[in-house]
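Shown next as structure tokens: one chain only, the form predicted on its own.
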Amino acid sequence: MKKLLAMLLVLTMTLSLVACGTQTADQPKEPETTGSESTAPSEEPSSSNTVDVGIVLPTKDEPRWIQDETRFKDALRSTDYSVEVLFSQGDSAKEKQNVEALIAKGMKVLIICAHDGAAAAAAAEAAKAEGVTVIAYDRLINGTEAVDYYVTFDSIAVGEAMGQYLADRAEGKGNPLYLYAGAASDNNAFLFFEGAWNVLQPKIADGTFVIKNSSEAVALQNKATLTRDEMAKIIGQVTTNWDFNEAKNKAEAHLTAAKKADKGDVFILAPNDGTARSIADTFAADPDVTSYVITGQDAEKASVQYIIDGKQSMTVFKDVRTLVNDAINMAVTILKGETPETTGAYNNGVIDVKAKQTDVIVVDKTNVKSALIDSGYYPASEFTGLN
């Protein structure tokens, strides 16, 4: 009996030891150690998703910026550098998010057309903090040191060209003048207005023109040079915010308030082509408006047709092909470690930003074909009524 009990005890212990050394199917398996656990996955963007030149444009809602997107991509296609174009859709917060997304992809040069010249400082500073070279495109970014270069048309010259076109066509005294401007958030709106005022103010002071839609402009009409705050007061009354509908509504309100004597043969400073078409249609529909001369800029297709049809007087042609090429050439020069060519400087309230300026051309019915069709900017098939 003692022997039997001893054998049973040994058997029991043996089975217990076997059970302890056996892992059941539902027990977790211990992880294997490979020796690579301390190596974190790379946070660098993959080679197929890197960006050398990041481009941020203000909106897809205007033909100008859609055309620019295509031109930028075409211009960089012949280089060894990668590019990505993003749109901010009139939202400064989205603009900054776009810049941050491009930084995450290793962007080295940022070309940015600011939605709001002051608010865009945050986006520029975010890029600069990561060692990115910042090129302000077409619109200056204000109030920051984080802008390296500015590629632009001479915006004051654009305004002067519009003002001169009106002045050259005014005869006698007392010609009704209606002033409109771009967005107060856009530094260019101030430069365009400044240029136009340079030409129009002497003609206002001598009685050639009489301002009909801005009490602020009337109050300042004897000042040849306006401060930014003074311009802001005028622009605040006559801003279109670059919006077609706002331009239409403002023009309708002005004509409703105007007396018949304030109409007749009128002269209209419109800040760009989109607003010019809206304002022109509104004035054309008023039976008390006998004729109008109206300005514009950008040579948009729709406005070129308006010029051919006699519904818009002129546009300032800013050959965006040249501006895009200037911006891309500057970016490529920087990527090569070289210093780009500049032709002037603009003060943004903090620093003088070195700039590359591009010339502009006044286009009306007399030269629309030679300037825009024969130059290859647009095909003749896009328009009707060309001579």
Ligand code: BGC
Contents of the next structure:
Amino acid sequence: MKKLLAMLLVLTMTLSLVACGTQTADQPKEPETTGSESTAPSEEPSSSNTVDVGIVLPTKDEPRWIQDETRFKDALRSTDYSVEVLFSQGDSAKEKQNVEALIAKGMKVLIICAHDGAAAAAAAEAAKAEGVTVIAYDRLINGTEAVDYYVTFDSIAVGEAMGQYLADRAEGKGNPLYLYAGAASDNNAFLFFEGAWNVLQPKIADGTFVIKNSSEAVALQNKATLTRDEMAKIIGQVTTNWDFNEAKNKAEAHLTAAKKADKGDVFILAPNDGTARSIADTFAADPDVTSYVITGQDAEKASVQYIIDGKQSMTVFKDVRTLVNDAINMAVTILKGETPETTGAYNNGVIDVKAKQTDVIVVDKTNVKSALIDSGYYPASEFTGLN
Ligand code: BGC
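I would like to compare: after the form predicted on its own, may I see the structure of the form predicted in complex with the ligand?
Complete assembly follows, chain above in first position.
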């Protein structure tokens, strides 16, 4: 028994050292609600040690990716491979430098969440050329053969859940609908929009909703299925670029342009939590908006508080623990020379990338406590007003 305990102690110490040896050792500051203003510097690769698994995340300026970093740190406690996490700070050149720095350290598996799905092809190709196995994490890398696997949530289902939430709450005809989307450089923005359109389009066609902020969407409103180019036209008009300020500015411009009759009880498709909070604040400040239903995704802490406070209607909870575990398990399987399990495939314009997909859960005021607190995802102490 004593021997076992001693072994466990040594193992724990080794693992903590491995964890401390990563770039993630410092607990990053959680950005404010409008965290895009944060100027947190991107991290420089550490000068020492070698790396088995390199993880490259898009930015520290959004709580979503800080969440992933934290969950990676938690998951890494159960592996003794060396891991380093680097952030690209919304810059594809920095992203490629990060990948090159990890290659120089002998990285064998790369887990990468692209800032820009097309631009990241060069980074993936650089890794592949050195025999690294490339796992696209959450966001697909497009237009290259250099992606081996894709670990993702079911992003069409995310969009469908958002659309369904709005549709279920709209009564009668002529409900004002405001559409917002993610960054066109992110393949997910198309999948989310496609999912939402699947549900909303029939409700637009039958008059339940009337689109108020996109002439491109109005022009296409009778088409049940949109091509990527058609979606690009709409997204081009209502993109937030995943940026809280851009979301706020767009919402302000739309409300300024809209007549009183286009407001009242409104429905808003917001593509994620960060942008939902800025858009919700903007709509809440307009005296002609009587009520609003607004979507989101990521279950960011600030949005969980908004949901408790009745300022954001819902979020699509994507359990980052599952995604992180899937990615780590996949990396470890590859390091052992085995073939990881996949559940389907996503086409990236050049190849079908084998994918492991995870389901999502709709969270609103009615289940926020059971889904996010009682499940152990967040401690209750992080929030006020929970019943
Ligand atoms: C992710 C979302 C995130 C968004 C902005 C998407 O690719 O799937 O969870 O909110 O990027 O960072």
